[in-house]
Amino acid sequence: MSPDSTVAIGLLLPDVLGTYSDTGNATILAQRLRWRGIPAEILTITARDIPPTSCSVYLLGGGEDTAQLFAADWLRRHPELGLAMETSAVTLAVCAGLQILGQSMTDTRGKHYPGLELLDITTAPGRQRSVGEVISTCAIPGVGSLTGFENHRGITTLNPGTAALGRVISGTGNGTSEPGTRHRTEGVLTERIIGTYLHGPVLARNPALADHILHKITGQTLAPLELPDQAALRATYL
């Protein structure tokens, strides 16, 4: 993208899927941005509105059941968005947000509901909640540790041939274990999808994650931020 073009970040369904803070993650997507002279401007999508396909990235958050159900049919009367986030834009999807993408989601009665289909994963509850800080060690290169918090109970498979964002380290993520294996995973990780259950935002907790993103819709080699808060934050942690 050109340098002085204006990164579009769609936050979709904060109306909705906005329980546990993760619209920061926008916010932080934007500040680090301009904090490094690019321009940036944050789309607040609610389910009113007709979703823009020409953001850069899209946001998906955190919600309960129901919330999550709406999100997931909204969705699909919006396929031109779903094609955006599958082949234009990153996506970043936390929680519920991470569910509605995959290929199913059945919740306590054992009733299954369709996904958006844009991950091949599937979820359903497990035998109990899982609440608690989360510490994975991410596979994108650079990255690091992820932290975070998770409050869920869902049980999320990978099908053969879709990768996991990290490998737990204390916590329960995804709640399934890399095949033959007994390393827990946490989230998911395509080419233009990054789905996980963390929250805090994820974003304001593991700055590296935010300029991968960042990274990958700018195409630019991003100047270092030096933050000593952050770096605080991140050392109560891990």
The other form holds:
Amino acid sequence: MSPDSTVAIGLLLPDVLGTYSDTGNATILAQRLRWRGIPAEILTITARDIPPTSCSVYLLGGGEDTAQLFAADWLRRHPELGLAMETSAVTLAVCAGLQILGQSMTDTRGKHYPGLELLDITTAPGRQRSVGEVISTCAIPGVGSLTGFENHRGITTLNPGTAALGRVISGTGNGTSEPGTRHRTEGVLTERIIGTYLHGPVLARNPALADHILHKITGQTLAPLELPDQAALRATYL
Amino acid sequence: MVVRTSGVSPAALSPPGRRRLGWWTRVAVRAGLVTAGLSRGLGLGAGSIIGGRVTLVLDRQALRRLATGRRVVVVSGTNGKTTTSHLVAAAVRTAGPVAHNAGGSNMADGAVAALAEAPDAEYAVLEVDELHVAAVAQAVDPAVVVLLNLTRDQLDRATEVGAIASALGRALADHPGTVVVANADDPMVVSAATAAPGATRTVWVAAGASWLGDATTCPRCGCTLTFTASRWECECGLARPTPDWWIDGGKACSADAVLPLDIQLPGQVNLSNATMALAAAQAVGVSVDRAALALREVDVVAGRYAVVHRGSQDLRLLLAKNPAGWAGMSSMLGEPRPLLIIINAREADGRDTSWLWDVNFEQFTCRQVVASGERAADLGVRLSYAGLEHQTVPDPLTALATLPAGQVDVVANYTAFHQFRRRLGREQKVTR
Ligand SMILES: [Zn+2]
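Since we've got the form predicted on its own here, give me the form predicted together with the partner chain too.
All chains and molecules follow, beginning with the one already shown.
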């Protein structure tokens, strides 16, 4: 992108996947751009809209089970959006949003549902819900520790060749380990997609992850930002 | 006007009270009351929870036995239960003594304590947590269940709103004689209340929905709902029912009544709560004309809406614990007074502070704001991203000192509110 053009942030289906306040991630990305003098706009894309394919970043949040299946179905009906996520944009997908981008999802009754197949992962229900704080070490250089609040029942298996977003220090995360190791994984990391179980929203608690995304989409080295309460917030959880 | 619906005709009601309880239940109740008294005497709190718990441990059927023969109104929903139960209790008290868990302890133990403390009350008004309605209803066989709204609250309790709505629907289906007073504007409530069609009589109230963040998709089929100015509907057939009660120009209206509300409690959301209360009072057989007058006397509800004079400041105390609560409260905040916000994340608040991101803090840009409480930093970061210049002072009393003399709005979530009230202590004068 050119430095003076407005960065478009596509907030996907906040009307469907808005349960866990992950829409806050859009505000955070937009504000962190504006504070550095880069104009940004949030495009709210509801289930009634034809999704634009030109956004620099797409955000998918967490939601309840019926909403998740509705969202997966909606995304399948807009393959041009999936293509944009695969080829041109950066996507942050949280919780239910992460699961629907995988190969398949299984519900608590054992029924399988197809995913968008953008990520080589599968998700099945665990024995019980994982609810609570998570700390992980992020695989992205320079991002450091990630903090967030998980609330899900999904056990997500990463197929060979798919990297995790981080290693779990405490909490559940994906509920699976790296093959042949005891390193428990959290989330998924590909060239264009960051998937995680962390709410909070995740970018409010982890500004370095937000700036990693912004660096990817702007190509710019961004000046550091000091929010007054940020250090205290991270100290609360880390 | 009078609707008799509980399945128990008034003539069949024997006077409730101790003498119908078995000796063991009497022992259990006595033990609970003594424990509650001790707890209060030691300054450990209102005592009702521990007292009720003791009674229930000794007699697991105590709730059913204590409720027998009374006309019980259960008030539930995510927001406004405490306020609405106070309004319902005031309305029903015009017809006779009422047992009421006024302190807001809204599980089975709180209900037991309220009933034990008022053994001769013919009526009971029980605020019940939305996750506990099925268990309490099973025991008390309510004449009326009031369903205010169902939105997200304490997500970490690991139950999703849709699941709560279905559980409520099943609970109501088990009580075909119960009248349900339900908010027609809340799709989750409508889905719950219509889960057992024909079995339950429903009185629909156009009580409004200040926040639909959890209800833009159909609770029944998952499709997106269509909203127009006065209606909502889904292609699966779930739609806003025609209301039996509605609000018009500050008056509660039904097909055969127009009642000026003139209540002291602030905000549109309390006009809705008052109308729900009138519908509930009517359903339990109380004259709505007298009930409407009684609602005007309610001013402070478990400390909420109180104005406390402290030093040079007049603090208006408000409680909001989730995005819907904040949305409903916005109409009470009015002129841009300085604002102290206190946020905790204890068990009773929900450990997850994500919900702060669904509160429209952007609307407070012209106020002086201080972020406080055990999660002041979470709130502070949220306020920065909302574009609010603010101070962050974790200790609420220290935070007050940074604000000017005069009127201050204090908004806190659940445990923060109660801690703050305790710390204000007794020397402060409640001016209303
Ligand atoms: Zn539907």
